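One chain comes next, on its own, written out as structure tokens in the form predicted on its own.
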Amino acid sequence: MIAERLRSALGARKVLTGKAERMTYRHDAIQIGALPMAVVLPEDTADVVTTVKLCRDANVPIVGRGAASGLSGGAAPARESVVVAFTRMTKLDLFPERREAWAQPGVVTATVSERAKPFGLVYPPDPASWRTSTIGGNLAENAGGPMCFKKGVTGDYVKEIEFVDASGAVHRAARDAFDLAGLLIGSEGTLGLITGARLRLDTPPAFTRTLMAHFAEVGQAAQAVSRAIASGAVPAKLEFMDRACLGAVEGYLGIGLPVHAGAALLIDTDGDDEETVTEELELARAACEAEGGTVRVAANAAEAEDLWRARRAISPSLGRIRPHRMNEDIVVPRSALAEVVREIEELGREAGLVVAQFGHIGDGNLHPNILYDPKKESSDAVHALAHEIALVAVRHGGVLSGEHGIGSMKRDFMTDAVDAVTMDVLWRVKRTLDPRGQLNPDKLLPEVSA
């Protein structure tokens, strides 16, 4: 058995075989998958190499896993597999003179900035789960976050990766010539297991200003986004939440949010020149007011932090409305935002399901969440609505995922978004790097006829 071979090679401390232990590793934050055959907790790259070679010889699939905070089923095994959980690979080396860090995949995202802060540096990618998610998981999904509009996403801060391929060989891939690191980033563990990354650090801005604006109707908020950016503002953060989110968060935190509004925007401007930062905030304020918004500017950092607590509380608070949710992660052109959010709101009404919309609207990344109770509402209806939402994105020139990945949740939708020629190229890449199809099978790419 593969479990016995792994324990023999790595030692019992690094291999979990008990059913109760393995049950814990069936799921990510949103989906439950198959029971793993064994769970490996590697402590270095050599442990990963040993695991991959043994699984290759036994023809057993491998699923990589970080903190399992993913929202597309990417870390949930789709079939019997060995799960490689990177939570013990947490080595982090700082090189402040080069503004770089080398991180193993199990390093928690927030830890990079916390460790870099004494050197006057910061790691900008900031997914909402930054206090629990790991660098490896962020790399697998190319995670974004509120700062992605101005600062970019995870992949923009990676200079080199180390990964173990499907044969057990170790590689270093940089971003020069062919961007081989870029091929692995966002590939959801289907092309290799990332065991380390050289990250680019940045300096934090000297000044930050924050405002919240609420609107009577969801489309007005989207129109204000386009107006603000067209006026010349380049916000550091530009986040959106609709009425369902406002109600859920207010019920959770009780901080006086405008629960009767149709939607709200949270906007930060930042930089090293205070006058410019204030000017950009005023451009955003004017755009919001021109679209009928009511604006509240944070008077100080503490008040700004209170406003941002609302955004960070969206995900935990949605469970107060329904016990389950299916998370969409579409990206659409900013010019189509108003039409898209209105269409999605209407689709939810027609389906009789609660749809909560929020996201990094500055770069067109929306997270429509379908909230449901499996005891009362049909999972087939939920899946059908998710498909309809995906089609809205495709119809408006958008894509299926901005930062959460395709995973198993949206794998079937890929044929709507990717033409046959492109799909063939993607499969050729997959078969070249993973000829036996052992790396995170049944994710991202749908089966196609030969």
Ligand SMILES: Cc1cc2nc3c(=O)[nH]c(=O)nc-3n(C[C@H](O)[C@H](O)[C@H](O)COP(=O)(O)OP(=O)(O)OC[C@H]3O[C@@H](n4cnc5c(N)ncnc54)[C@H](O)[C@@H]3O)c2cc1C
The other form holds:
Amino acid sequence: MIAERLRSALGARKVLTGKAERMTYRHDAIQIGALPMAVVLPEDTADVVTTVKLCRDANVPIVGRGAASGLSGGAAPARESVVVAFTRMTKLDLFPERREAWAQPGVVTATVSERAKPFGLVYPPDPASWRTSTIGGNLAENAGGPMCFKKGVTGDYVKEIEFVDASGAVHRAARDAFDLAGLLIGSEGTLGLITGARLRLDTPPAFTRTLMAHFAEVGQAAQAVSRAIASGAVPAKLEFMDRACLGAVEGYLGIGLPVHAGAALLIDTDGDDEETVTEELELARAACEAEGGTVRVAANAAEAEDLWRARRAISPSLGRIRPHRMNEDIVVPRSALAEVVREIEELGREAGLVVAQFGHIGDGNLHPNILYDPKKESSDAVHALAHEIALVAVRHGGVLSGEHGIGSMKRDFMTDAVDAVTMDVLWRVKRTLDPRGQLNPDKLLPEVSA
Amino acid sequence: MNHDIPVADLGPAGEIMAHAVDACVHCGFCLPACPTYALLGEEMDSPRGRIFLMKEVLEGELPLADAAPFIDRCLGCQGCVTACPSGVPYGELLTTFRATTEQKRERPALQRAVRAGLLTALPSPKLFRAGAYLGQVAKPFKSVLPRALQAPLDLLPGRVPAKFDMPTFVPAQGKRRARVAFLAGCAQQVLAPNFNAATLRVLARNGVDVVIPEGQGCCGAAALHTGARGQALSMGRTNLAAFPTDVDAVVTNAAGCGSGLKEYPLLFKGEREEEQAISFASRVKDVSVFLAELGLEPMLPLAKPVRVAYHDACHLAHAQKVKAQPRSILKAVPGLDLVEVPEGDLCCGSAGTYNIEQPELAGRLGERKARNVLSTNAAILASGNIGCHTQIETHLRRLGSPMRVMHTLEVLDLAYRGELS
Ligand SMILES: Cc1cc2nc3c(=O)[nH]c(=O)nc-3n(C[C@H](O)[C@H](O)[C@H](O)COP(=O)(O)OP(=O)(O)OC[C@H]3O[C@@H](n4cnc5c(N)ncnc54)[C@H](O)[C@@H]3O)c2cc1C
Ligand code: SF4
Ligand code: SF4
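Other form of same protein, the form predicted in complex with the ligand, not the form predicted on its own:
Zooming out: every chain and molecule, the one shown earlier first.
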């Protein structure tokens, strides 16, 4: 038995074998998977190597896991596996003089900025789940966040990674030719287990201004975004939420959001020159007003933080509307935004399902969430609608995943988005690093008929 | 979360639990708010994990005994409820789950006896006082006692304070501005009689007539939360009968008792008194909330500024969502410099009988809290709950600190008397 072998090699403290324990490691934030055969809580890279080698010898699949806040089923085992949860690998070393940090994968994202703050530094990638999710999970999903419009995503802040491949070999990969680190970033635990990363830190902007604008209709909000950017503003963050989101968040926080509006935008401008920051905010304000929006500028940092807290709470607040959801994560060209948002709204109406939309609209990143009650609404209808939404993105020249990954959730849609030749290359890369298909099987890459 | 909980077989309790499980989207937002997750870093000891385990037990997929160790380690602090954007009523789930599963639990005889003893003594000031004296005598022999008896002793003071005889009525001073009924509390009366004395003086000083109904008893929270629903129900009935309805509010100065009273609608769900319980609970107010709404009579400025740290008791901050009012009444003291405690939202580890049932974890949390409190360099720590008071004071002393720990109303009382320094 693999569980016993892991126990005797690593010690009981690091291996969970009880049914109750294993049960709680079955899921991520979207999917509930198979009951793990054992859960390993490694404390260093050597523990990971031992685990991988034992699993390889026993021919048992391995699923990496951070905080399981993933939204595409990535950390939920698709079949009986050993789950390797990195939550105890939380060592974080700061090198302020080099503006760098070395993080083990279990470090919670928000901690990096908190620890860097006394040195006048920040770690910009800021997924809404930053207080929960881990650096390892962020790397595996190449997580983005509101900041990514101006500052980029997780991958842009990684200088080097350490990973363990399917044979148990440890690699250190920087960003030179070949960009092996880049290959692992966004690979959703299917190519290797990330055991450490050298992260780039940045200086925070001296000034930040925040505004919220609400609109009668979603399309107007999307048009305001295009107009603001065309007018020369480079907002630091540019977020969008529709009526359903506003209602759900207000139910949680009760901070006076415009719940009757069709949609709202949340915009930050920032920089080291106060005048430019204010000017840019004014450009954004003018664009919103020109599209019929009502604008409210946050008077101080506390008011701005309230608005951002609201933004970060959208996704989980949706549980207030329906207990279940299928969550999309499409990216479309900004020019097509207004049309895409309206089309999706229409599709939801036709299907008779609640669709809530929000996202980092500045990048054209949208999260249409289909909300449903599995007791009352058919999951086939939900799946069909999700597929239709994916096709809207592809039709408008977009892609299937901006930041949440493909996981098991969108694996079937990959063939719509990736041509056969490219798919073949992806599979050949996978087989090179994981010849026996043991790393997070049945995720990301669809089975291709031989 | 999707589930197959047999709601029809479980009745109103089943509905409460199914609703909570339904609302959880397993997003993990609650993880950083959970003290046991902070200490242990394991999913089973997180709110999300416990919801999962309770669901599996209710569905019959997991034996209760397998899940019990993880459910038992929950402090019931409700930090997760504040953090949960999806609105999962975790506190209701936990309370109901404990109440419906307690009779199926197998416990060692001594543990059962200690629990039963506590459940009898805690709600009765007379018995508790007797127990406390006994404890005072037993303390020197602690090391030779069985482990199950050592932990409760740690909770007791070295000396039991002198008794304060509760009056049945305290008249307003000056112009009468309101009339309230007051819950005297149980263990608190014995361990810290001055909490009530100070509270009554401050209320009177602010023009409030206070009725202390004689027939009142324990709120029943300790019983309900350890799974003794029957006992809690009879205590609840006693109080529903004892408290008058013609008052502006039912006031409490103990966070745990306040939330206990506010839980009556949950306790009486499906019972004959459900309506009455709802109306009673709507009148219950923590004394800080009542005073903040009433507006405090002015005080003379302090001779020199005093630095006071405020500790959020879980049963005020998370269970009752009372955070602003205690701070605002403290800030009303001219010259009082109010400071925040780092990691303020993390439970101190007291949590009712937790000290007795999980002494190791309770100790680690207590020490962590005491260190955070010390880092504020305050002269006084104010809080609104006897459990936190005892726990934090114990750990401050262990760390060698003489910092004063007081009830929020004791601080106000001293300020009114010109003795705060
Ligand atoms: C409320 C909410 C808001 C969110 N907002 C955002 C957002 O704004 N932007 C965004 O991009 N995402 C967002 N997400 C999604 C999720 O938080 C991110 O995908 C995050 O990066 C996942 O991190 P995790 O630690 O929870 O990883 P998990 O969910 O545990 O794992 C995610 C994937 O990474 C793999 N993995 C984990 N650790 C390792 C490792 N060390 N080595 C190899 N593979 C590993 C897993 O196998 C899995 O495939 C949100 C999620 C929630 C619930
Ligand atoms: S925050 Fe709420 S919805 Fe999210 S996992 Fe925790 S209890 Fe469930
Ligand atoms: S009540 Fe407190 S200890 Fe229990 S799960 Fe919630 S946060 Fe954790």
